[in-house]
Amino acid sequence: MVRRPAFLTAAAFTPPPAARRAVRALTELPARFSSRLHDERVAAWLGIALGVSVLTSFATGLVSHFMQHPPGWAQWPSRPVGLYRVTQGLHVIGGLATVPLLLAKLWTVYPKLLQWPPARSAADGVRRLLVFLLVGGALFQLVTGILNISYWYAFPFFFTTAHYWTAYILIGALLIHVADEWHKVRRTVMTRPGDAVGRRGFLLGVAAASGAIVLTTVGEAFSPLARLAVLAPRRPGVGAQGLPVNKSAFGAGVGAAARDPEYRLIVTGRVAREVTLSLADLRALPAHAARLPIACVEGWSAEAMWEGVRLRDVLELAGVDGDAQVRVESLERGGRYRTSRVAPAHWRDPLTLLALRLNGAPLDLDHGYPCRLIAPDRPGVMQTKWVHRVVVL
């Protein structure tokens, strides 16, 4: 009699008790979720609300991206002055309001997410993969987005790039999922339910949670509700000269250079004549005032009264052509936002200033003393502080 090696015996292929219990638990999951809230109707309504929210965030996110990185075939306008304030506020605050929707949706459908086996056919496997991309993309966007607006960069990658490209993965998976499930959603929504009390209460609770998040954050962009913005990382009116500060002069390492009595603003590049202006020279030029918001990519915004010289007046001193692109450079020695590009539509706008004063007083060092850019309808990261050079391209 030939004895088989031990590793080929039936006992060797028997999974350990813990593994058998885990497999049994997975196969019995659908029977355990008998709540009427784990049904297609609740999932359908939550899916519709979630889809609208994600599409809105995607559209407003594209606005933010193309404002910061305009394609060659299009330039962003300078008016209306508060457009970015509205779109980015909607992007961030609407994104925060999406959190209860997503959590409720996942709670409603997780019996299906945990079904066993993972795929019953090749087509089912592709469908489950798309759902994985949809859920994973949504969680990634919300978690990293919340960390970003909290200024906690606990991840090794550059947030803006990852957030932008993941948005396309998320929206692609969402559109395919909607096309695949729309007939079921339409049928479910149009069918009159038998007992809707529990479902209605659950959906109203989710809506109330989203509404509470909006109420406690919208004040960061809508100043009359600033006192209610207890969950917002920045609030209008709180900060030097009544304006929030993201990056201080100390953090930028520009304190000594900004206070230097020998400070000069230089206009150079493709100019008819190079211009060098001291702070006294800037103050001697015709002064103008503009009430403009600072609108940050993290969602907060606040209006202020700015005073200074028009950028177009300074460029005219150098004989700059009206269609030129301009790069504004900070005293900062490094950083992704040390410079910003100013298109003709913005630098020719009479509201675009090299600001010297804020809310009736000289610029605070943290707000860009001795000179900073302030222009209508631009993200805050492009409102360059501590300006010392304007290069005509």
Ligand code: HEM
Second form
Amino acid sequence: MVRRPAFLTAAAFTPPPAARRAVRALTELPARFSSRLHDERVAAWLGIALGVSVLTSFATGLVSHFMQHPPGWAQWPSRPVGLYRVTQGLHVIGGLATVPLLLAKLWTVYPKLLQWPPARSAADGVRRLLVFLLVGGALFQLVTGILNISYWYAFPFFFTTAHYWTAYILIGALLIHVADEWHKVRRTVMTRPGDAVGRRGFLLGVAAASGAIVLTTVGEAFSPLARLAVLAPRRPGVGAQGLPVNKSAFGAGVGAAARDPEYRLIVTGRVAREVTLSLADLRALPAHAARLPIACVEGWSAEAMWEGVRLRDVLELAGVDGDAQVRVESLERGGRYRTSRVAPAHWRDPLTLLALRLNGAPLDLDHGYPCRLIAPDRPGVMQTKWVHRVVVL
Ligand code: HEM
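Any chance you could show the form predicted in complex with the named molecule after that form predicted on its own?
Now the full complex is given, and it begins with the chain already shown.
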């Protein structure tokens, strides 16, 4: 008989007691989750709410992305004036209201999430991997989104790119998850619960938490409720000239150039004639006023009265044809939002101004003095401040 060396005997393979205890604890976990809230019906109702909020965030997120990176074949309209304000407000405030829904859902289903063994077959393994992708994607979107609106850029990657691509992973995993669980959702919606006590209270509590978040943030975009917006990082009415500021002139490093008496606005590129205008020249052009919101990608928005010259009038001076694309450039030396593209639908709009005044006074340096772009239905990062060149492409 061949004798096995001692290190190959069964006793040698027996896991240490601590590991055995950990495995036993994991396998016994589901049996301990006896609360009636870890239940299919609660998971299904929370799932329906999450489905609505995630799809809304996805759709409004795409709007924001394609406004900032328009595909060659499509142009975003300049009306209704406050459309972006609504879509981005929904994106951010709806995203915040999703937090209690997601936490409640994870709490309800965690016995399933931690099931042991982790997969019963190869197909089950793939399904479980997709569930983890779904949970990871949802947590990633919410955590990075909240850090971003808090202006805390703690992550080592560019937020917008990561948030955009993770949205597709999340939506893909969500659609598969819904298909997989659809029969339970149907069963929940079609049948009456036997004993709803406890479940109903829990779901109402989650709805109340989401509602409280909406109530304490919606004022960042809806000024009548501004006083309630205690959880919002920005509030309408707070900031220079009654308007919040994201990037100050000091932060952008443009203070001296913006105050320089030699400041000129240059219209150049594919123009019939190049035009150079001093601040006095700009002030001498026909003045127009527009009541327009400034709507930030981070969800806050506030309306203000802007006065200045129409961009289309300035382009007309340079003999620009009606279908040209235009790039507006800031005095900033660098930075992702130093320039912005203005498509014909926007620059031809009579409400699109190179603003010189805000709320009845000359523009504050932090709002883009001497001259800034303000156009209807456009993200704040594209309302270029400290404009000194308009390039026709
Ligand atoms: C961000 C969105 C969502 C996340 C993170 C999420 C997460 C989860 C997780 C981790 C599970 C346990 C899966 C398992 O391991 O078996 C689960 C179960 C379930 N989910 Fe979702 N889910 C989301 C959206 C939805 C949606 C949109 C629906 C339906 C409209 C839905 C309906 C269900 C149902 C019915 C179950 C089964 C509960 C049970 O069998 O007790 N979920 N969800």
